[in-house]
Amino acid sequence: MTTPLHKPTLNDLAIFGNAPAFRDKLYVGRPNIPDRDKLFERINTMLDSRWLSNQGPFEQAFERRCAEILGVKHAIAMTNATLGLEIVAHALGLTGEVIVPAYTFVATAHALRWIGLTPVLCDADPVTHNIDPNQVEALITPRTSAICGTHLWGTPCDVDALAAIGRKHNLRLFYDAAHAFACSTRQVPIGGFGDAEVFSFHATKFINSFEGGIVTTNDDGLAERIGNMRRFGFHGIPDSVKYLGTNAKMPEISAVMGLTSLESMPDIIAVNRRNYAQYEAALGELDGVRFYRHNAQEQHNFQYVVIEVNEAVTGISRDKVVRVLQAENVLARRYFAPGLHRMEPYASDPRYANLHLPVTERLCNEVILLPSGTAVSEAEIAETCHLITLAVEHGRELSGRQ
């Protein structure tokens, strides 16, 4: 049990000026590290083979294992997920406009803008935080070629509704699945929906390959184009170029880390689930704080612990709660503030100047992502929850909302 802290006084930097700080900073997204002995054993095998890139045996093994876990025909490893999104868009032959959520990581839109497409920003569903299918159809124009949804926090988009819209308007459909490895919808693993899905294995993801990504699809022709485009467009025999391509090959060292991380996946999920349950028990019924719950009937990686702070109820803003936590070395984060339509290069683009996206803007003002993963202890979670509870209770006192 955490020792109660002193009665706090409020200032702009911290509420708990004399509270005991954590010895070390507690970060959102601190990497999960798999079995070091297995990792170094594989690294030595890689070095002995002198095969460091260009679809080596570890990369191929990593692709096969991901395809097995996700239940898909093809898993194509990439340098990172951003390049994966770009290559998928190229391979699908997209032109003009692509409808994307405004509440997502900037790479979702940047990947499209970078290759000359126009992201059309859609508001979010208030419960799932994903793209709202009810608003997608109104954004479709003669220039629209595709819809790209993001499975935020590992929660699946409404894949049935988006698929129906895509069929009705003859649009391609693909997903940014950066958060969603080892998650499911209707007991079906995320990975095989739409034309393709793109996963991230960046260091902050629950399974990481230092840096990397993978594209999954059940379309043989699309898989062939994606696989060739990631290696300069080469096809089959050496120096035979079939497509315009780039260099997005995953190096062997990343595949080594990815394979070793996959072996630790059950243990990592177990820790994440424990952390999530501890946070839920402490914060799940806190007035003015909505605890984002994952569907207990589905598979989930439990990597993301998300709360929404309603200032109208608590009397304290989300940003002030974040400052309180950061003053105590809990480096919780706002996500994904301020929203794509409020950041460059979109904010100064006339196409986005008058967008009214009320759910996105509310989420940008209320969401906090809390530290989780194998680097976080139960004691640290307990202290973090205690700090949030005290901040909220103190906010009510200041505003007379006891």
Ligand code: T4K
The other form holds:
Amino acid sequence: MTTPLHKPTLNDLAIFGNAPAFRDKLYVGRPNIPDRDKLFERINTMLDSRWLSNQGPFEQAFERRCAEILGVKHAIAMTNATLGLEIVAHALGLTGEVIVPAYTFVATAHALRWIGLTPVLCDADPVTHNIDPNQVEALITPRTSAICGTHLWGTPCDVDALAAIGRKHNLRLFYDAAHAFACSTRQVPIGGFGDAEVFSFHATKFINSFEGGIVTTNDDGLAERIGNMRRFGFHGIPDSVKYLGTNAKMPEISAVMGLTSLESMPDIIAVNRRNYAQYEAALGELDGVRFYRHNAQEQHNFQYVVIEVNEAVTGISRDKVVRVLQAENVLARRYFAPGLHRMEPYASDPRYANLHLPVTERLCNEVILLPSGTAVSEAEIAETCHLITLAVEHGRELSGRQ
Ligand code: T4K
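Output block for the form predicted together with this ligand, input the form predicted alone:
Now the full complex is given, and it begins with the chain already shown.
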């Protein structure tokens, strides 16, 4: 744990050449580490068993536990969520175009493009930051085969509206649920919506398996295809391959970490909830800053603390606020900037070059993610909020100094 040196005044800020207030760096995405004794005990069991990958006992136990928590029939472990998205698209037999949000992590679109599909970029809802269902229908063409929504920050997409559009146009529907483990909508856990959903257990996610992911579905046939495609297309009969496949198996060491992390889940959520409440109390009413609120009536992992800086009100841009924070060793992140249509390979592709997506562009200019999770202390959050408040209250002055 780091100890803040002092509570800086405006003139103390590192941006003016002073020493940073934080001795050590504060990161967004610091991994949550579960009970080490249990972890090492399981690693020893794994080593003793000499079963390190390919449907080992820990992988199977991890899948069963994820399916129980998410209330789904099938949970299929993967090397990571990006491969999970690729395999779902293959297993659904997608062709042509898939409608995805422009405001998301690049993996959502890259996974589709990587396998020869064309991501068609849709603008975002200004409140939830998720794909705006009102704009989806206008993007449907005869080449469209599916819609893929992202439940950003653990906030569910409008699953009913998207399902209605999917039914009306006979499209497949799946979700990038990378952020949304242990989140619900109308008290129904995310995991069972659409044809399939894909979760990430990357180190930076609230539950991690070092690297890892899981695909969930209630469709038996789809689950069988996805399960087989992640191991080269083998389908249970030795040496017999049924489909085109790849290698996306979750190694046992990841399943061990995942299982142990799941046991710590209530504690991690409690810490995240406390962090979120502390940030909300300090920043919730700050003029020119929108604090992104999670729905406390639903299950939520509270992993992401998100603010939007409105430069017209604060007189300081989001990027300058981030620079002030980073100079103080608070490594806040500008997720996700620029929008997908402004980054390669999409930006130089004529199909995207002239896209104007006003909500996405605003979010890409205004959103900051703040450090949270079990590695961040109460004092560090207080200091981070103090820095943001200083930057925003003295926005015009600070802007002139940079
Ligand atoms: N869909 C969505 C919506 C996603 O957000 C993601 C991943 C995916 C799909 C794909 O899931 P996976 O295929 O990864 O399972 C990071 C993560 O690499 C990425 O997994 C995540 N989203 C994305 C939002 O953030 P970067 O490029 O910012 O990662 P990185 O490695 O710079 O880590 C971010 C910060 O976390 C670092 O500044 C420091 C800290 N960190 C990171 C690692 C790995 C640690 O303190 N310790 C660590 O071990 O993309």
